[in-house]
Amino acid sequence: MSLLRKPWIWSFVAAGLVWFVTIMATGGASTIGLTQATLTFAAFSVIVGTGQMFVITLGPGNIDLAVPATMTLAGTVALKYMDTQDALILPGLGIAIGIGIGVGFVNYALIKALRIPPIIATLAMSFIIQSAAIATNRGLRIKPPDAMADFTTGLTLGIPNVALVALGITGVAWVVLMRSVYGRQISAIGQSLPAARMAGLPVDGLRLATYVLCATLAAVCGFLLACFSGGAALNMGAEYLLMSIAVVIIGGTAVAGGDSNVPGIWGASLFMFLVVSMLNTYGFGAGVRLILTGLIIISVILLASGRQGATR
């Protein structure tokens, strides 16, 4: 079957199996609640994972480690500006997006001007951003406007609103990657940077735009997460450092660059949340949960890699 040849399908298969096993443990009593919770929490991983996927598509060594700090700063500054007022929601979102754009510009400026690897540049930038967030927040939990709190925790036709937002973002991302000149150009850069330069592609401009896009999506995610969780906290982006990378890899995007998988990010994000839920349902301790989570992730990656290799 042609569908089974798609590397991203295995993340969905794994997510479905884990969902079924978890539901069986509760006798089906938590089916709706688990499904809605999974869609909600997976949505945040999908948003940051989509941005990280664009960066990883640029080729080996390209990664943005400033994602968690960008989320924190954007959420903190935006909520502080809005000051719980519904009338300031759009300006607050604009501020968050502006922070993401600024971070993306500085990230690539460091990479280009200092000629240092992206992993070093974005890691150094993350410390600066986090320090700015600390100076802005000063340990206070700033509450979101009621309208945003209601929206991010609400449902539309039984589907979490944040999941619908994430679906819209990934829909646009798929069109950009598969149908636009920009998408084809960053894939070409990921496949061979020297060849892309020889072909006359504006490599530096494309890489800059990609880092700006990643930081902007991280900022939007931070804005939504802060509103969803009832306030901005200094550690709210911490778990999304490895998560934003893991969902890209598990979802079937090539680590070497040049080959992206938008659908796989959804499958991987659903899978990651469901694994933790399943292990919690079965009462495993924290240490055992971490070990089993790692083994399950490795198994899914090996299965997808094996199937992909067998169909080439």
Given for the second form:
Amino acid sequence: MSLLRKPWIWSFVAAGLVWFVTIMATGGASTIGLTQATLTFAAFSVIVGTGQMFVITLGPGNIDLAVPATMTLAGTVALKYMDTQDALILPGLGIAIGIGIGVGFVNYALIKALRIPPIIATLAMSFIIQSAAIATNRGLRIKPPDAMADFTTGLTLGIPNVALVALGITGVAWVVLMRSVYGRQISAIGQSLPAARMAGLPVDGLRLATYVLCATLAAVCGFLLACFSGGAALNMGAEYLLMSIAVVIIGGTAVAGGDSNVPGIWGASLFMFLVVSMLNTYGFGAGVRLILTGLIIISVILLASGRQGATR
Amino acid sequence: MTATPLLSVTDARVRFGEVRALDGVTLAIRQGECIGLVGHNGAGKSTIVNVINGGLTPQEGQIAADGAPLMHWSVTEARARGLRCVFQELSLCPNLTVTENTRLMHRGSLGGWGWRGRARAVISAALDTVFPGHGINPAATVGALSIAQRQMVEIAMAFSDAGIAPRVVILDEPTSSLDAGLAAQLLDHVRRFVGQGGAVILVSHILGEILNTATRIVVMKDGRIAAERPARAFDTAGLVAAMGSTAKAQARGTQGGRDAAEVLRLTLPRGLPFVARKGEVIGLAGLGGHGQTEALVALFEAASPAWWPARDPAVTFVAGDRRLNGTFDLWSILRNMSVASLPDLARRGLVQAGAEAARGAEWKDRIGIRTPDMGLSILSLSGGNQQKVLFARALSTRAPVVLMDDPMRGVDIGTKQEVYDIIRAEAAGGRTFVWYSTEMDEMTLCDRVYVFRDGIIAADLSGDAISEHAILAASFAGAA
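What about the form predicted in complex with its partner chain, after the form predicted alone?
Let's see the whole complex now, leading with the same chain.
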């Protein structure tokens, strides 16, 4: 069956299983609540994960570790600028996007001009961005405009709005990756940078665009998350460092680059949230919960990569 | 012919899915023999070589060594019996030094304390024997060596003796990256080795090498042996006829003239400037590694923007080192071909599957890519067919200048003729070709030849002035 050969199917199987086990524990009482919460929280991972996926597609060594700091800075600055006024929502979003674009440019400038490996360049960049966020925020917690708070916490036809936004973003990302010239070209770069260069591709432009895209999605995610949680906090991006990478890998994207897929990010994001919910539902302590989360992630990756190895 | 064969293969059959790679091949190698193995791309040469060296177990057939049939034949077993193989795709570890690679090759016999010194002695001795005056430092990292030097190391490694003496050496396209001088040194060594009782299987597309070196010639076609005779019973025409292709006399083009429009210029720090005109076929000649590839890359970098997509591509590139800067291994044949012309096949940024497939089908026919389906993986093709895909990739762009970096490595003579014809036709249509090749014959097909020496252009030959003699003279002038 061709569906079983897709590397992303396993993250959905795992997510479905965990969902079922969790529902069982509560006797089906919280089915709708759990599903809505899962969709909401998964949406944030999906948005940052999509950006990270594009960067990972560029091949070995490409990664953006500045994602959490970018989220924090974009959320902080945008909320401070909007100052709870509904009229300033669009310019606020514009500022968040602008921050993302700027961070992406500087990231690639460090990588290219100073020839620093991406993992170091983006990590160094994240300290600078985080410091900028601290300087702007100064510990204040500014509320988001009411309209934004309502939108990010609201539902449309029973589905959380943020999940719909994430769905839209991933829909576009899927088309871009699978069908567009740009998607084809970054996949070429991921397989062999010298070969892509000698095939005449503008490799520097493409890599720059990809780092900008990743930082921009992180900034948009930071903006939404700050509005959703009632204000920007300095540590709000922290958990998305590992999360953004984990959802890409669990989703079946090749770590070595050149072979990525979008649906897997959804499966993996749902799964990651559900595992924590399940372990909470069963009343495990924090220590046990972390150990089990790690073990479950490892087994899903093993399962998915095992299938891939067999079909190639 | 009565001596017991060192190694014999009887009625070997190998299938890869639908493709019948070997269809009943029987071959015996005796002491003091050099077997020349020739045939088209995909004729089964590499497959029989892999069966002999233990890398591939045939679905049917028998292998015997020293007259005794073998139950288990593997690479390890083959090496223990003194069988060595130099592969078409170079197989040294680029991040290790020459000495360290030697240690890896002779795992069993170069272990223990002081292996570094012994490995260095073994490889130095072999290099000195095969390529006197090679100038390769065994402490150098393989990745820092030129492709010719890497091939020299690999060949020397096969002839080196660290406990188990080589008895049968298989050379698969050994001279593809070597210039004429080094190739002659190697073939001299092959004759010496055979004279001392060794055995060699020589696979080559350069028929002169085969005719001058082999004692017996085996011609393969469609997975079978089409002819097998002593070398003296063949001449070039006979060999080409046995392979089933006809050599055509090449007419030199006259389209590109001195007065045509200049399309490309490269000013080198010293020596003559490089100038290319519309419709010219320009050869870059000289000994291997004297700056030809660097000049091609410089031309490419200067004309191909790395930051912005070019609206009208100025140059396109055909790689010679497929694995380094040629193929995209995760992709299909079609995607490998179309990658350089995606903007032309797209509407509003989206690749049009129909247009892409049509372009693929057109070039599959035009350049003769042997595959049932362009959707198959690029790795399903033989080396020569992969090279055709790279040609199709470059020729299907709109770029008016095609840069070629020794693109005929490992391509059979029939395919070469087809590609030469396409190059001539495209040049007649106004395209410019800049062609680096280590094969002298190909230089005589060019309108003009720049001879490189020590990184600079030492001579500019055109028309009838292009000859093997003139090129060699310019390559060596001043060196003596």
